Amino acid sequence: MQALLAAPDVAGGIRFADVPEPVPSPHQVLVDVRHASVNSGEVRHLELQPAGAVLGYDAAGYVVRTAEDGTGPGVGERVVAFGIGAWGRRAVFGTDSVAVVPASLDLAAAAALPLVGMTALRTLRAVGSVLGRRVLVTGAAGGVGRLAVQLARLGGAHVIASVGSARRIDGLAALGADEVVVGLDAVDAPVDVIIENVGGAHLVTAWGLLKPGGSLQSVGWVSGEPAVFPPNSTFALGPAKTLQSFGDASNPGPDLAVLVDLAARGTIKPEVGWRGSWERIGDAIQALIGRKVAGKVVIDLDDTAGSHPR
């Protein structure tokens, strides 16, 4: 089968090839991989991968082989899934890493929704009821960052959606942005809880924006700085403010299904900037490291892509 894997020898590091087909342990489903996402920290960060590695975390397609334990969904279903190797024409998943989704839900809006989804769910759990609170999301014109926007403004938030430049405003409103700000100048109250995107300096000065007794995701570190806290900076009167890490992906089948069955409904909108055949991967990740698309990058699996991605 064909497959988008970690070249570090070739520009870009990235290339097609044809590999074996992944044969799938006891607890796993193999996938017949339509549709895969790009996430910005995935092709950030390509020298981590080993050479010859399959590329891509986020997945949706047919199951075409079911778990030998009996377990997860059976042939022919429609799944979307969260794992190693996404970006192969076919690929295995445990699971508990995979969610059935719905017939009324396209199969490409779905690949949307594994990695950013998970991120902005779990971190918006992780600090409790939103009900009635300021929640600020920073870099919400991304992945994370949309979805974060809707999520709180379901549970009841006071959503401020922050942005880069102005170009990157457009929809965020739509999505249930109660203000919107370019950079964080304009916010002009404390906020309860910060999703922080962008790191470096902005996480700093996001930091400053938090009331005591809140609460700061870090979850993004686009800008690529270091975070230079002034002395005593950190130091608040008053209930303990927080600052907290994302990392976890463990378990994602729950959550995933949580994701699709919402989207399902309408309730949320997994927004797709750019989607194209995986033959353009080099176009799609330019788009997204120049951060010229709102919201996700989807590729295409196809049959005619050639031996090198453009």
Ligand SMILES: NC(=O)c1ccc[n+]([C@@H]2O[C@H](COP(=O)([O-])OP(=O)(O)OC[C@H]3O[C@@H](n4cnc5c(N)ncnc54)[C@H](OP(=O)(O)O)[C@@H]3O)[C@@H](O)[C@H]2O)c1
The other form holds:
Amino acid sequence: MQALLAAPDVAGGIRFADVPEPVPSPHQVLVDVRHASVNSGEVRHLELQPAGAVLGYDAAGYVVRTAEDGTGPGVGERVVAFGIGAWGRRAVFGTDSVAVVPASLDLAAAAALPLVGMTALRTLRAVGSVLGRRVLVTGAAGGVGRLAVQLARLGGAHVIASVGSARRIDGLAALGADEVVVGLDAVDAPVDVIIENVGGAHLVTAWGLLKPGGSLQSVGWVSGEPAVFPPNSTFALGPAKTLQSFGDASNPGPDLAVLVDLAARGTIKPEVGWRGSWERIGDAIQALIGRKVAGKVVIDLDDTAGSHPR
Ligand SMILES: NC(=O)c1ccc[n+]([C@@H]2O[C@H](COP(=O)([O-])OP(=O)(O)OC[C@H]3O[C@@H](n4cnc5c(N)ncnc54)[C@H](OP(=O)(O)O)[C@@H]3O)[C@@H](O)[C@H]2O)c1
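The form predicted alone done, now the form predicted together with the ligand:
Zooming out: every chain and molecule, the one shown earlier first.
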């Protein structure tokens, strides 16, 4: 089967190759992958992947072999999945890492959900109820950001979406942001919760905006900058402020089911800002890293899908 592999020895660090189809273990299904998404972290840190590994984590397609242990979806079911090796025409996933996609949800839209959706969902859950609380989302124009804005709004928060430049504000108010700001200078009052995707100086400034008792969920470090905290800036009178790391992608199935259900009902919108054939993976990565994508990049592995840049 065709797959996109980690290739540290070639320009761009990725190559197409014919590789053997993966063989499922007893608790895994074999999926015919039609669409996959490209995540910021996986393409910024390609060097962390062993040479020859099939890349990608987010997939959507059709089950072509059920799990031997009798768990999970049946042959022909449309599924979304999270796990290593999503950028291959066939991929195996544990039955705890897939969810059936309702007929009303486009498979390509479903492919946009796994990693960013779980991240937004789980970091917001970690802070408890956001009803009536001020939630700041940094890097809000990106994949995690656009879903965090929608889920925080769904939870009843006053949502402040922070983007890198004025040209990136489009669509965020329609997704539920009460305020859309460029950078952090315009955040005019302390916040209860921060979903922080940028790192570096952004993280330090955001920390200063957090109320006593508030929680900063440190999701990403897309700026690549160091964060230098001024002396005493981690001291606060009153209830403790917390900075919490995030990296929990365990047992994704139930949360994938929550996300596809919300998307199928139109409660959240998976935003696909770039879509095209997987043969254009280089263009896809350039668009993402070049901060030109509103939301997610989705690649079509289906040979008949053609190219649909948006
Ligand atoms: N901890 C985890 O398990 C986990 C899970 C998922 C993602 N992540 C990480 O979370 C981060 C966000 O992921 P994503 O998928 O949302 O990425 P994304 O789609 O690439 O979005 C990142 C956003 O960050 C902004 N940005 C980029 N460089 C910036 C800079 N130098 N200064 C300020 N803003 C900058 C961009 O803003 P503009 O568009 O406004 O220019 C972009 O919209 C990444 O670092 C990713 O690796 C971590």
